[in-house]
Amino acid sequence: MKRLQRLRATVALRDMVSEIGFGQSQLIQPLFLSEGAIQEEPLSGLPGSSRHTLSSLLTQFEKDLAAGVRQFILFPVPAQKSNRTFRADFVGTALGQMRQRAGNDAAIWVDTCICSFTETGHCCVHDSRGGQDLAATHAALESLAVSYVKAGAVGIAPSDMNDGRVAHLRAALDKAGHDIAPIMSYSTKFASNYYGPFRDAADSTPQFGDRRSYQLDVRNRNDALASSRRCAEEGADLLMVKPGQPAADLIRPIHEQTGLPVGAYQVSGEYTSLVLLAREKFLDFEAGLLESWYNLRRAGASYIITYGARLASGMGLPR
């Protein structure tokens, strides 16, 4: 059953989703979580970003929050890789702690595919062929949905991009009693050249070919769009275009197709940019950062992922 309820539970996903008015409300702040660090590793393509022991993640969380941040996305990083079985306890024990700390005030997302747990650096499960598993890869997205969810994420976040998952992960959430819990799909996700520092970042990089078999074509408006209205139809509560910026022109017609709010990942390569930029004096980083955010909220969208969520207070942004 579709649960309009699932995006009015807090007042965090109320202003999320609310269709008047820009505020920091509709940013979310993506943190990275590695198991295997012994200290916070700032990340060299993400000046700003770190990749998070489990306390500089609390006190990264708890300076976010005073700055007014209320929407924040986990990408866990796991210590040890597999191809076939995968542990996320790590993450639970951070959303328990994470969730201590704010209660209601703020909505913790968690991406939800495993290519940071395979060793292969897929977001899929491959077969003794080579091929997609499709069945075990739903499997493990579903564990691992689950787990997030009762450990008190908000939401999950699926980005792999594997035919079926919105509809399985849905089925699994609602069978462990999690009808509540929403689902923000990367519905309409490109193989693109943009996602540079965030694969470092997420130890991600694929270790042999690439992920133009699952992930979308640039070229292709049509297959961009059916691939946001089949998760729709499959039961996400939100959609979203990755990346922003390049894909902000199918942001309203997503809309216009299923009614749901449709947000926008501003990735990594693009927030880099206008670090780069700024560094050699070619644009004030702060206003070419919010001129990005305008673009992207004048094109549809109704929130945006941004690394530079946790600025937007000191750049007059309201709550």
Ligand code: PBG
Contents of the next structure:
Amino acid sequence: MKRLQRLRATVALRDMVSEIGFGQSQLIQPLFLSEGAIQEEPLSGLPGSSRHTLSSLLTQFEKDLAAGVRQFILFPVPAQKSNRTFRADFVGTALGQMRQRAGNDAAIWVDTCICSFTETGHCCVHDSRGGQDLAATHAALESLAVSYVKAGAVGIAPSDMNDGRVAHLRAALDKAGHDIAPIMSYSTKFASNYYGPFRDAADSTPQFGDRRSYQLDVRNRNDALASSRRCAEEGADLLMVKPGQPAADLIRPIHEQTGLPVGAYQVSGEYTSLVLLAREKFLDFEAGLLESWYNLRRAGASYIITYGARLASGMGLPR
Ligand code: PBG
Ligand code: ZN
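Please supply the corresponding structure for the form predicted in complex with this ligand (the preceding block corresponds to the form predicted on its own).
Then the entire complex follows, led off by the chain already shown.
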């Protein structure tokens, strides 16, 4: 059965996909949770963001709630890397405690990928001959996704770009009794040079090669559109372009071809470029940030993932 109710389940979800107005409820705040961190580690490339311990994450989460943030995306960084077994109990613990503090007032998504878990730093499992092991990759993503939703994530956000993952994740969630949990798919994700500051944060730099055999080639519009259409066909509830502003030309076409809400990920390199311009006094940071969100909204973005979500109400954006 095609479920259209998934994005109606809570106020936070309904506000996020409201087609009228623009406010903080349409902004998603990334949070990095590091299982191995002993203390909070501020990220030099992303001022205002840190790699968190469980306790500093909860402190930040409460501050963000007080500042009006209602959407979060959690990026788990495990202490141990492996090539086969990926354990994420630490994510479940954090989700449980976040839900205890916020109930349904906040929607907590979890970025679902394995590049922070694999020794290779790649978003897929490799077989013994160095090729992509799609079946093992799907299985790994499925078990992570089900554990996240079981622990209290509102939904999952697969960012890996492996063929077929949305269909597999949808089936796995349904089978586990979570047919109401939405999938926010990183559906048009380019192999971009703008992810640098993030990879430090997530400790997910590929140890060999690059991601061009699974992420999209920036020269190809047709493949970019097909990739989002395919995610829609496989059952994604929300689509996304990434990086945001560089891929803004695709937002409206994707929406027109699928009818689904399409978000934009203002990625680390985009955000940091504003920070650096402001540091050199070439830009008023908050004015520039607000403009960048307006640009994405004008291009048709329904929601925006941005490292500056927590600043929005202080900048005068309505909640
Ligand atoms: C991992 C992932 C990446 C980002 C989000 N999830 C990095 C990558 O694909 O290399 C990038 C986010 C950012 O740069 O802000 N699958
Ligand atoms: Zn990845």
